[in-house]
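Take a look at this single chain in structure tokens; it is the form predicted on its own.
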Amino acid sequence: MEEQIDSVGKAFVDHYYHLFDTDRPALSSLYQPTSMLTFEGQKIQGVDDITSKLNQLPFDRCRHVISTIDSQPASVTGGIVVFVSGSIQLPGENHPLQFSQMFHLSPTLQGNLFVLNDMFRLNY
């Protein structure tokens, strides 16, 4: 079972990074109108407020360079908690930045997994 949830852990956890850095406007199929994003404090829900949020940030490009993810049984209902630390490498800028982020996935009636939560900070 742990080794199941680290398994979807990580494949999420790779998708999400890979369209945040490839194909941003995709993050879309990612959430539902319930999803509740909490941006450096900033509290956004909802599929079309957060993807206008995510699309909105001032850089169009980045490379997320993943360090640690950590995953764990979320519910009796098959839910995930993943959480997740590594930098992001801006255009331009000889620093990445520091970020930790935590996903809350939960199931979808049809099976599938989306996500409910999602908490990001830089870590300064």
Given for the second form:
Protein chains: 2
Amino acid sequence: MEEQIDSVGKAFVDHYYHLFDTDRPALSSLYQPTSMLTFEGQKIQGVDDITSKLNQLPFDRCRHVISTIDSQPASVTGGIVVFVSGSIQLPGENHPLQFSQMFHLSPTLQGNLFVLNDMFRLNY
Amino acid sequence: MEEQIDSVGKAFVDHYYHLFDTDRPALSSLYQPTSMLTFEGQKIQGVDDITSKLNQLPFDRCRHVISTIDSQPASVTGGIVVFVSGSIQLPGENHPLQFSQMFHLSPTLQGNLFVLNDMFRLNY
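With the form predicted on its own in hand, show me what the form predicted in complex with another copy of the chain looks like.
Everything in the complex follows now, all chains and molecules, and the chain you saw is the first one.
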């Protein structure tokens, strides 16, 4: 069970940042109308507004490098919390930016996981 | 509602790190047998083992300084996710250590919040 949680968390993280770096609009598939994103303190709710925010970030391309992934079951109902640290390389910047991000993945009625909670912070 | 979530998250964070810095054994009051802690990648479960881990960290005193607190409702059942960044000043160290930590607070049957999920990482 514990290994399964780690595998699901890692698979999600790999998928999420791969989409972010190569096909950012496709991230919309991971959110639902009830999803919440807090991005550097800014609160955004719902798949449409979250997708808009992510697509309007002031850089076209970036590359995430993941340092750590921690995952735990969030409840008996099949949710998972995933805690990520890593860095983002932005175009034209010499040094990558360190970040931390947490996701609370929750099952849909169909049993697929979606991002219910998403909180992102750069680390200064 | 949104302001209330922020207030609850901030009150929890103030309480948690105050206990950590001044009366670490009392942190046991915030965990339950179902609680999980992942501390720098080490997985620990249950109030007893979590309390032991926190009390056996290799420093007696420390001082947390909180930089950011983000909070969101985690579900319709009254849970909250709290995402913290800050620094820890350890005795005898010139420079504080940067850290990120996330908590998933879940209501007990009596309606009090306890720490169901806790993940801690130093930021390098």
